[in-house]
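Take a look at this single chain in structure tokens; it is the form predicted alone.
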Amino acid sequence: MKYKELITQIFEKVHSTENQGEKASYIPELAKVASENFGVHISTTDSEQFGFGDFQDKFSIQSISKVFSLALAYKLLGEDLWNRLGVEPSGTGFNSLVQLENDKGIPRNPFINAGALVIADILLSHLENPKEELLAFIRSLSANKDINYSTKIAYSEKSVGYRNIALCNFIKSFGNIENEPDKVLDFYFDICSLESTCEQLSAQFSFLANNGKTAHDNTQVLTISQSKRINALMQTCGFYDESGEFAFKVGLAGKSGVGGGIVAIHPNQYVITVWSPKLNAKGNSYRGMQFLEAFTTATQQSIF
């Protein structure tokens, strides 16, 4: 497959169309990002690499980071993890409180905010230095160690994080948060503030395209079964309440973030990352969704 030529053609076609949507301006720091940023990078399991556009520019990965925190929690707890989390699509907004009442504080899945807060709580309970150890885990996933938290973005999120504060306290009332909510929230905002590039994310997610093994040194991060299950969760829950649409139009496992990034995975084939800050009505990158739909249509490759 000639990915380089294909990516270049699709990128230029998408770039030439109107850039619709809005940035995630409810987080003040994200409102400052240039709307026209657009990058893409692919890493294949047979070591092909190609990037185009702003693929080496750092951006706030936001909810994409929830895959990393989930992977570490799954590595630590194994199948016991699912005693505190569900694996079903939510069908509601990513910051909804509605289902928690009926589900007695058990979030529907790890990728909505409620689920990511429970994951943060789990890591706080099982790691001596959770912030440092999570960062070390993420850095170990690729040969590039240049990834870090953003103090500015974490503070910016915390300054408007009333909904997440409510979620955390509500889950605590059901006994599914063990630590103090303030500590859980601080760690959660740090996790969401992680910055990376399209190129770095493609490398960091390579273990999920490679049966749980890293591409750069063949380290077994997760078991084959665990890797498969995280991919399944990304397929069904990775795009908030647009996950069905993504499966229908793109046909890959993936995860989006309100910073405008999308990571998509074809197991045993490739990881492709797209970044464009303007979001559609569901909170996913407008150009990112356009690009990936065109890409899998042109390649005729999907997981189905």
Ligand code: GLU
Given for the second form:
Amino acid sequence: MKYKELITQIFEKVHSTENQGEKASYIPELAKVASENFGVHISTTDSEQFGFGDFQDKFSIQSISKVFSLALAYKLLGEDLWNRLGVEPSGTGFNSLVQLENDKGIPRNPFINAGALVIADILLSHLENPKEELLAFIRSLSANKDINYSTKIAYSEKSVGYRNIALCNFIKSFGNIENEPDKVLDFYFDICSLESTCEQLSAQFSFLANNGKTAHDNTQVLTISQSKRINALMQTCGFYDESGEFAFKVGLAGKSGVGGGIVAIHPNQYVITVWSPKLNAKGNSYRGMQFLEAFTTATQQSIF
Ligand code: GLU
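Now show the form predicted in complex with the ligand, given that the preceding structure was the form predicted alone.
In what comes next, the whole complex appears, and the chain from above leads the way.
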């Protein structure tokens, strides 16, 4: 087991330092999660598995789910998807409205909220039972089927979702939302409410480390090119307005969520998932970032 000792050492070291940052209290349910939760899990393409800390505890994956919804929409629409949204980093906050006016309702990328709302709209237009079919798609990505929506978290976010409501209506005014905004928003809040564990996320994301093929049953979920492109988007846009910093310090493709999770991918090598709820000023897990920076520094391997 190549990574076991290293992960344990780095975990202990990060754990022994001050846990800085704040939880995402703007979603009331997320503020209730214990700050000291900390878990990590790695799954390699040659079948090594190792987890440490709270790696089997469920948490709210929030924007990490935007990779799943993007993957399903990309599978359904192919390259036509990019008529509805772009592939450039936004350089603004994840829930910003400012660029949409100039960009005429075309979100800069699928990982900011505006882009994820357009993806939710696309899934609503193309699937008969979008909520069930997205969940079935995610479950098909790994052998462990235990991932679910949380009604409590979806409701908690909806009750204060003014910014997303504004975003969705604004995009609709430019004609880039086809369905009723209420339906799109409900589906978007459901997608953000998905709960999973570090261990499960590492398995669910294995297709992106494996040229589009699932690790458990070798299903080609996306083409090699689509898989490469999603990794590229995770690299350039996966960390809100801190994607450059993540590339600079960690050097992996990845996606974070305000629940404190980070999934990072080294194509053809591994998926590593870290969870710790306190977030830095840019909205990324404080300990998650610390851990991953130390990890790629110690292994001296990154995608660069
Ligand atoms: N549900 C969150 C929101 O729309 C997602 C934020 C995130 O994890 O980036 O505010």
